[in-house]
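Starting off, we have a lone chain in the form predicted alone, written out as structure tokens.
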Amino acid sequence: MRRVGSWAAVAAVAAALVSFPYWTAAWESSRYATTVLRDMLVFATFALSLNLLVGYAGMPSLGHAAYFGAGAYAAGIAGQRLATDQLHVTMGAAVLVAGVLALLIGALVVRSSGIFFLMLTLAFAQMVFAIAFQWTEVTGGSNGFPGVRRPSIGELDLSAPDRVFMLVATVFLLVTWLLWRISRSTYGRALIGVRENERRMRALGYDTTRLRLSAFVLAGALAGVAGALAAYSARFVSPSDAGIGTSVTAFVMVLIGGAGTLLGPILGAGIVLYIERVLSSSIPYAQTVLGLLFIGFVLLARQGIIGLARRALALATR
């Protein structure tokens, strides 16, 4: 009975999230709030994909924006070149391109670890950024790629802002559910084992290289999904979407919220986007606040917000 109540509560929260533009329509700032929340959900999806690498597989990447940008460009270019706005075509292109790119890069980097892995992911991401910046005929170069088609599902047009929000929220919930299932699966526990002690997992008979590569590709494909959602939302793709700034932003989201948890990256994305999009209009030093917040968590609370909450709960129940 308790479990049924929990699932009912989750379903109610999910329904409230998807229908947010409708039950807040009477608010004076409803449209702005919907836009900010939509962007939070896009980056929460992106942060969740990075968390699969950082939090579960123990592979801290500074190049994850390469797959976010690849997915965004793939969705936009596929819609233009194929003259279609069908979701399964443009989103499928984003997942395919980001996943294949992650496979190619992952095959070269997953055997490394530590600072070498970090620098290799950064180097390859910078190559992707350079391609996006210089391949003017395809990506638009420094001018970006405008006019991204918003998707449709059959005859259902999703181009209206409230329907784009519903699409973003629905995909976010599906990605969250998928990663929740993975975290509770044998595969997810094997990834944690690789993170904790790869040598022992190898001795137990696990192909740790294959495990790491599979996580790398899955995380890249999910980042491509987030990139496609960003392209639909803004109807524009910029080379900066594949740049180091976007990778660092996602990394900060994961660390502030709590790596290795499902809720942490979501909270981190909400906090970072709130500071960048809302707080910045109230105070002139919003980026400084974000930097100080990040430094504080790195020095004092490396387990992030979720770690602090667990510690406080443990102290309260003693």
The other form holds:
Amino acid sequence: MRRVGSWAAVAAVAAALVSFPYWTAAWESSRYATTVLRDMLVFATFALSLNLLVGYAGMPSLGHAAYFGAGAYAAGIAGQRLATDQLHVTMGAAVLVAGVLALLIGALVVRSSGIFFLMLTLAFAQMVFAIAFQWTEVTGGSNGFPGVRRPSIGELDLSAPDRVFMLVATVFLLVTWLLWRISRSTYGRALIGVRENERRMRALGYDTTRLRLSAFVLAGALAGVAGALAAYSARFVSPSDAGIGTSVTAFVMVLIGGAGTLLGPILGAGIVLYIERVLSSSIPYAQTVLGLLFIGFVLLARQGIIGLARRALALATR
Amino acid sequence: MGGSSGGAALEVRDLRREFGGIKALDGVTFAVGPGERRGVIGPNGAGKTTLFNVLTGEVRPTGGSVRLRGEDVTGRPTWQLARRGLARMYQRNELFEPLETRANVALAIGARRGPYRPLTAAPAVELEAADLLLGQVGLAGRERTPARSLSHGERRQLELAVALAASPQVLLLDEPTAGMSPAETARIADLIASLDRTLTILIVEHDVDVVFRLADRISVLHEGRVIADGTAEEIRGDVRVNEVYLGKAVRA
Ligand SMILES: Nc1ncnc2c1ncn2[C@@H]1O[C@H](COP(=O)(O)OP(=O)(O)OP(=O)(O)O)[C@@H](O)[C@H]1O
Ligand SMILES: [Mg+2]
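Here we have the form predicted alone; I need the corresponding form predicted in complex with the partner chain.
Starting with the chain above, the whole complex follows.
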């Protein structure tokens, strides 16, 4: 009964999320809220993909925007070059390009760890950024890539703002579901094993290099999905989507929310975008607030908001 | 070719390893038959742990060869050797600290099946097997305790459970009873003695009583060399061994 009940609750929340533009239609600021929530969900998807590396496998990538940007460009360019707006084509291109890129870079970086891993992922992401910035004929260079086509599924046109929102929310829910399953699976357990003690994992017979590479590719492909959603949403891709600023933002989202938890990156994405988009217009120094918040979490609460909540709950129930 | 090596579970020839100028292993040769329990003793810094590190592929030898169940495995990666039936208990525990003891053992059991099942949780039988093993090493009732919350003795028991959970054919035990109370030591020694006789075991141990009780044969390592090799009786009577190790061990 409890199982049924919690499933019903999850289904209700999911339905409410996907239909957000409709039940808020009467609000004065429904349009604006829908746009902000859409971007929160795009970044939540991106942060979830990074969390697979940072939180589960213990691989702190500082270059995850490379795959987000690659997915965004691939979705836009595939739509333009193949003259199609079909979701499976442009989204497929995003997953493929981001995944293959992650495979190529991952093969070079997954053997390193700690600060070296951080620096190597950053360096390769800067190369991807440089390509986006300079390959003007294909990417639009520093001007960015305008006119990304919003997708259709068959005859179903998803280009209206409400429809784009529904697509973003649905994909976000699917990615969340996938990562929830992974976190409980033997694969997710093995990634945690690699994070906690790679030496022991090897001694048990796990090919940890391959495990780390598989996580890197999966996280890259999912970042590509988020990138495609970002491109559909903004109808525009900027080189900065693949840049260090975007990588750092996702990292901050994961750490503030709580690395290694499912809800943490989602909360983190919501909070960071709320500060950047909503608070920044009403209070000065919103970015400074964000920076201080980040430093505070790094110094005082390594498990993020979810960790704090768990501690509070443990204290309350003692 | 050496006749004795034909059916060896583990055989090393002229194994060498240097660290800077230190010869941690200086030409070690021996063979351990299937099902044999081999004690490896020697003073601190003799090269015992280095020998294990080379056997598991975690440290590359500067020379010599390792054969596992007839196959030359020198230079093979550690995980491949584990898949060929080699498991290890570390001198310094290598555990998954924040995970429950059950999850620690389950990761070892799941290694055989492989990790690439992203949508399914560990089968119930594996968790049951993990609990059973935890009971055998003396950790019944501690299944849900994180490894880092265990006492020193319990951590050694978990380290042993993790090594056993891989169902090895060759098991390397690096000071299994180090730091344990006499009661815990007796319990672990009983457990090791009761293991399946087809399992080949190399046991490094400073507790001389434990090693003389468990081992069929004993190799004595000193400054990276095997200075004696024989039954418990022969080793007890060996003048050199008493000079470099046993005499001192009694005094300590
Ligand atoms: N990774 C390493 N780097 C440098 N020197 C090492 C390394 N590993 C071992 N040594 C050196 O090799 C020698 C043998 O060390 P080893 O740990 O194998 O001894 P041991 O017989 O296991 O000693 P103990 O009984 O104290 O555990 C020592 O002189 C040690 O300092
Ligand atoms: Mg040692």
